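Below you'll find only one chain, the form predicted on its own, shown as structure tokens.
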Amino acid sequence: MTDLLRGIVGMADWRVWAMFGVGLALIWLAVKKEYEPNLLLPMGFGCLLANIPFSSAVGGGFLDVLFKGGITNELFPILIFIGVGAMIDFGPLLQDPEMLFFGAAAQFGIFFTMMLALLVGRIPGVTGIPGLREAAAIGIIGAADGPTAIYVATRFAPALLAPITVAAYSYMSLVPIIQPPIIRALTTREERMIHMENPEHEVSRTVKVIFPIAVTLIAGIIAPMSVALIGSLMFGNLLRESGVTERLSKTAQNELSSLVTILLGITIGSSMGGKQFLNPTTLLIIAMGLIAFVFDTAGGVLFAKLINLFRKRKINPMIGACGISAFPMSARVIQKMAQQEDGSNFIIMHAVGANVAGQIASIIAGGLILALVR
């Protein structure tokens, strides 16, 4: 009767109610619209198992163990990324090298939010962006990749994991309404019906295999803090290409990456506690998170108008909003797009190149962040 009575007492608060309705919100978006749902769906179910008052789940129940075994020591998003590796052909990289800049142009996004982030903490009255180092945590949501954002965010800002998290792959499954009115405000019809010739040489499997040594040394040279991330991506692709460990790859893929997602889903949304994540910093956050989407297609398509100035072969400008690492969404929407303007226009092999180039240009981003800021 105690714990019935002290139940009802914490069912009368608003805060309750209110996460109850951000879990149920969550599942509804992964149920009827299908927006991330192998993560939204666990999330919005730990936040409702979160939420419950004194839920034996939480306070020193499994999903306090999950959280200090999986995202404090960053185990989860580690896991997550040998599945992502395991599930990339950077083939159509290879193929088209130049690919790469438009990957590093949109990472521009990470960068603006960070510093509009730090402007905002010095507002007076503002308390939940105090430094540098919570400011790098929100901006590295423009880098449109899950698991980098949560791996910046537990290093440098625990307290905003939640909203961070939840404003990273929310915006992710919203590619497809975010991206399109960007860049036709940013191109004109012409320039999105222009048409890029693919390239014709296949890649070797020596390629494939070197690849990912390749660039796990490089990118551990130039940013040493990024050698957990890109390494563990990497290593997945080298499963995958190497061509001898095809049952490795195949558990990469499906059971490693389904049992840590439903693992990480679950665990992040326990911590969406009503107290932690209803104030106005989550609106800020989730505010900020968009303005990084906006500015990295943005950044994407205006260097790949600069650089048509340069040439003879145009490139088409829709190919730089494919440089976000919300793979392979973003290039599918921008096939899709070119589609619309022209039937004949097919750009995939192009677009997935910028796509699988974002998605190292993020992690080496979020590598140095890490590295750079104190």
Given for the second form:
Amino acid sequence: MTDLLRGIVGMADWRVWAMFGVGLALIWLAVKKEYEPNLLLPMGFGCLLANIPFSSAVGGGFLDVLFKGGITNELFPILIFIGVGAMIDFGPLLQDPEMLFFGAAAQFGIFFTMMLALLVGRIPGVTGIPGLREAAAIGIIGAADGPTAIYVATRFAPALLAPITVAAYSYMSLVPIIQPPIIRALTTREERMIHMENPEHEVSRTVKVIFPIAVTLIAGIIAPMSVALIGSLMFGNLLRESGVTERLSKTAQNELSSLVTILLGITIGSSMGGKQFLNPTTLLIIAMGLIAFVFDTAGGVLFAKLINLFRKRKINPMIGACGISAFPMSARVIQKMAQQEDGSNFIIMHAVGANVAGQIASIIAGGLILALVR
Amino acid sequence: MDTVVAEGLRISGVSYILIFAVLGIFYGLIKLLLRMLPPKDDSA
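To test you: the structure above is the form predicted on its own. What is the structure of the form predicted in complex with the partner chain?
Zooming out: every chain and molecule, the one shown earlier first.
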């Protein structure tokens, strides 16, 4: 009887109600708005499970077991990357390798936000961002790449993992709303109407097989801290491109990805306990996450405009915005914008190339931050 | 300037430049692979 009553008594805490609201809001966003439903729905439900007073799912329950077995040791984000790698076709990037540089440029938001977080953390009264490690974990939201954000946050700021993950995945799903106004503000209509020729040459299978192996070796030698991230992504891609492991590739794309996404989502949700989540730092992180996405987009677009100053055949500067890693959402958004300006403009191949370049660049950024921040 | 902020600025700058450098290496790698292994090689 006492056990039954203590649950009801626990409901007197306002934070329980607030976190029920947060959990239900995530489920609503997933179900009604279809914003990253595969992740936000498990996260929302995990949040509910974790915040029921005296829940047996946490405090030594199965969600704690999953957290220790998949998040603390960084296993889940790595497994997710194998699936992501198996889903990505690097063909458009290999056909047009210049797109790599847009992937690099659009990581600007990470570093801008990292500096912003560092400065905000210096304001008297702000307690949640004491140093560089926490600031870097917040900045990595700008990688626009959930697994990288989780990986870095787990290492540098485990206490901030939940709000960082919520911000990263929420803004990734909001790319169609975030990017267009920034692009319009930074480009003219004439620039948005620039046509780009599609590369006509094909890429041999041999190149597609060598690419993931070579990238892993080069990135690993330069930044060993990135090996787990880039290695798992490229391993997944090798399964896809080798042509001899179709069953494994499909398993990585479907069963592995789905299974780990379920576990990752519900486990991250379980880390959204009211005491840890409901504080001003969470609001700061949510706000700074948006700033990261805005400056990623601006960095990519402005870099494209800069390059155009020196080129005869101009690049549509909207392509620069695809350098953020939110794949394939960003490429679709930019193609849609191009067609809104000129129905005959097809820049999707370039957009996809820049988008997958962003995926690689975001992982490199994560690896470099892990290596350089002490 | 606060030493932590200065350190953050240094790491941010170095990281951003290094991302371009690493992707520049990948750019060279792809160009090299495309030149050495054109599509017709696969039909052999």
